[in-house]
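Next comes just one chain, in structure tokens: the form predicted on its own.
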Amino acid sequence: MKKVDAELFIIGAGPAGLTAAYEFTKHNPSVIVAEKDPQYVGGISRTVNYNGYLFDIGGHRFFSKSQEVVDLWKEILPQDFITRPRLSRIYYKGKFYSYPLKAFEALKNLGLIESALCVMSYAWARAFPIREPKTFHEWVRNQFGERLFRIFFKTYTEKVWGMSCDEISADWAAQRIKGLSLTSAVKNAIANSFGVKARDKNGEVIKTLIDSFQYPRKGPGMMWEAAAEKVKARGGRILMGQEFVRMSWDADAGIWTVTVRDVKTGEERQFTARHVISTAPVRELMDSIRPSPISRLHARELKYRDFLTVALIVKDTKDFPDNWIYIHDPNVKVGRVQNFRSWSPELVPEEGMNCLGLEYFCFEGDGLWSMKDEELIELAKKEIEQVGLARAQDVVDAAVVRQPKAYPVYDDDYKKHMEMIRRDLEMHYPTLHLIGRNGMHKYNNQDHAMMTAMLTVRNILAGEKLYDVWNVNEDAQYHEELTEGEVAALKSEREVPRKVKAA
């Protein structure tokens, strides 16, 4: 048998990839991990440090309905995990409001005429329906009122996606308000309003609800640092610095060989691997590999949604007690706001200062992705003032971070182009396994991820198709043996907007 480098190669060390080199190295040390980042491991869930504060790319609550993730979130990293209180609100009209809403708090901000108004509007929809609801603002409009729906939805829905309400399909509000009308809202809002908790048919309460969670002390980094730690301390390799340029096949050997650049130097080197794990965006992976497969022009019609986030160093003159809020005022552009030392007092070295985080969405290379830092942090600066949440003149520094490919988006012709992609590699490209967020192109959380990972490193090791990662459903949870029906009722994936089919 020809000898190679690794048995396993994996592309990219965030959730997904360390998770497969952690799960592996248990049984085999012949793992190399190639990482573009040159100091931080964890991909969009890393934890910057920036002059000694630390801040989360996007936050990430450490929650799952696994109890395999749950146990493998504590036997990497078992005693840094803190119990945090969850609390979020909504930020429109100067005005803050809980999420949940309460009711009687959502009527005090609104006003007795605004109510009033919500209410009228909510009656003339119900009475005057809009036939055969096409975009998420009618669907919404039909549900709640033309005046909720610009209240609570139109603004930040557009801030996120980077599409008009009048764009994206009403199937999307369907299935991500499923269930949800105004009086449900209400009787919900007044229950929040008396400290009860909304309970699904379970009695369990609604996941979105939970009043609390896991966190490590030191940011979400600290995971993915311990974990690619242990996994070197097994004898696998991680190579910082390294980005993924092309891997070509020898179909005759089984044999894969990847050839990755030293992001710094320009330095290429080759490795030969038996199995490859790519959580590389797929786009990027189908044009790398040779021979080029048939399916790389699919793979070329994916999308993606990017973001950035601007964290400012305050003066803690205005604490708030709210891990994020979302900003639903059309007059900024920030979209969310996220508050680092409400996740972990200790992201935050010095008294009396606190790091709040302007998450700002766009695309690649737009009007907003490609600002100066300089003038991101004065925009920053300024509508952290506008929102009411710190004064400009009390932010004493800042820094600007960049996350390309965060969302992978779901447009009409996703599915048909990702089918195409998978049956394409399983045919020709047996010992490819793709996993995570962008690896698989699903809107994954980290908890997915990260079973993905440990689904396809059992395959593996098995040396069969044991378990079908694409079947890990938005619980994290796996479904091996299922009716045919219950497979077309089963939300394999987060729901992400779609746009209008034309007619």
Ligand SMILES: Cc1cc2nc3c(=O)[nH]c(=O)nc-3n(C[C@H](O)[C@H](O)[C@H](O)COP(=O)(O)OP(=O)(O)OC[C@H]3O[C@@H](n4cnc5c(N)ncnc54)[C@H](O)[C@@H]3O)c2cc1C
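Positions refer to the first chain, counted from 1. Only the largest set of C-alpha atoms that superpose within 1.5 Å between the two forms is called the rigid core. Because the structure is predicted, anything quoted here is derived from the model rather than measured. What changes on going to the form predicted together with the named molecule:
Shown in the overlay between these two forms, fitted on the rigid core, is a CA shift at residue 427 smaller than 2 Å. After superposition on the rigid core, the Cα atom of residue 160 is displaced by less than 2 Å between these two forms. Once both forms are fitted on their rigid core, the CA atom of residue 119 lies 2 Å or more apart between these two forms.
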Contents of the next structure:
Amino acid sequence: MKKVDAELFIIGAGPAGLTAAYEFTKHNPSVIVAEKDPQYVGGISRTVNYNGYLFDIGGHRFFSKSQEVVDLWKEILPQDFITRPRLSRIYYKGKFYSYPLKAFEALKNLGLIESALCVMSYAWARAFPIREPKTFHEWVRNQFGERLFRIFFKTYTEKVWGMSCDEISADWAAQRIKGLSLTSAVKNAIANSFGVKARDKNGEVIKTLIDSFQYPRKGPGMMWEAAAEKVKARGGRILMGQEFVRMSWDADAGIWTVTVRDVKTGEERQFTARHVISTAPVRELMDSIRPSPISRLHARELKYRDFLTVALIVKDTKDFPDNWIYIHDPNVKVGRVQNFRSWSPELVPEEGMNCLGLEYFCFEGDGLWSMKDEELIELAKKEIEQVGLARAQDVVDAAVVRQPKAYPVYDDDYKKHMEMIRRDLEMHYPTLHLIGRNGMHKYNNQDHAMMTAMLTVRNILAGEKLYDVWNVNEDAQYHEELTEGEVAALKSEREVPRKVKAA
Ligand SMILES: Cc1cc2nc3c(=O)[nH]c(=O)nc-3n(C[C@H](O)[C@H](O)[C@H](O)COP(=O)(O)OP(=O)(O)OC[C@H]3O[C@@H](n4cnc5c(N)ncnc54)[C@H](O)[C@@H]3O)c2cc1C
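Alongside the form predicted on its own that was just displayed, please also present the structure of the form predicted together with the named molecule.
First the chain shown before, then all remaining chains and molecules of the complex.
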């Protein structure tokens, strides 16, 4: 057999790439990982260090239904997990509402007049429903009334998805808010007032409502730095600041030649490998393969939503307990505020100080994304004061972090495109393996990314396809052979909004 530089070449040192390297090096040290970031491993799950202040891209809860994933977290980072209480609230027009809602608090915050108007608008909507609602707006208005739609649904949905609720299809609301009527919402809210949690049909507390979670004491990046160190200690190589640019397949020899470019010097280097694992966005990967895959045009149709965080270092004068707060208020652009001291006190190096992460959902190149850092910081200072979580004058420093391709978008056609890409790659490039979030175009959490990595490594080591990684569901659970009915019933993907179809 021809000699190669590495048995396995991995593109990306995020959770998926590092889990693959970690698992593979348990058996064979012949691994090279190329990471384009010159400083951080961890990808979207990295922890940024700004002058000793540590913060996440989003705030990453460690929670998984997969015991294998949980065990791996503990194996990589045995001493450093802390259990945190989960507290998040909704901010709307100067008031904070518990999430999930508590009836008496909501009533008190809205006031008697607004509450009465909400009931009247609900009664009106029930008496005169919009026949065959087509949009998210129409569907929610029918179910809850126009006023409650405006308070609890409209603004946050529009901020996150970058679409008007009049453009989002009613199907999503019907799936998302399935079975939830005003009566059941009120029942839940009353139960919450007495500390009783809503449960799903299997009797389990609904995932988003679980009231504690695991977190590495210095943020998720701590986990991925530990994984990288263990990979290196076993003889694996992690090349930082090296961007994958192209790869060519020699079908006769069964060998890949991968080219990476140094992000600082522009210098290119080549490595040969028998297997390649990619966690890079599918749209970028497909244009870099030689000979070109026939499905590459499908990859160009894949879309993404982007995200930026403005981290404000503030004097901690307005101590609040929440991990994060959803900002439903239409008068500010910020979508969510992370309170990093509440995630872990060790993220904040100085007493009497805090770090607040103001999160803005955007598209690469749009107004928010293209604003200068100084302008974004000014906007964030103004908005944090407006929502009453800190005074602008108490902000002593700030940093902006942009995260392109934070969310792979599920539009009407993405499934069809991914199906073509997947079949094409499996048939023509069997030693190229797609894993992880953007690597598979799956809008999922770390546990899913890790499970796809673990199963792929098992396939490579076995020399045969023992597992179909596309059968790992949103909860990181692997499902063997599925009948069509089971596939339909399996919640393998998060539900996300789609546009209303043109008539
Ligand atoms: C706002 C937000 C909040 C989240 N909250 C949670 C949470 O609470 N809990 C949770 O478990 N998950 C959460 N997630 C999801 C989690 O961040 C991802 O599931 C996870 O990081 C995916 O891992 P990955 O390795 O597949 O991809 P990524 O994290 O995207 O890592 C990919 C890596 O590949 C590198 N790369 C890309 N292209 C190239 C190239 N050409 N050459 C070299 N390197 C390249 C990137 O720089 C990156 O380091 C959240 C995500 C977001 C956006």
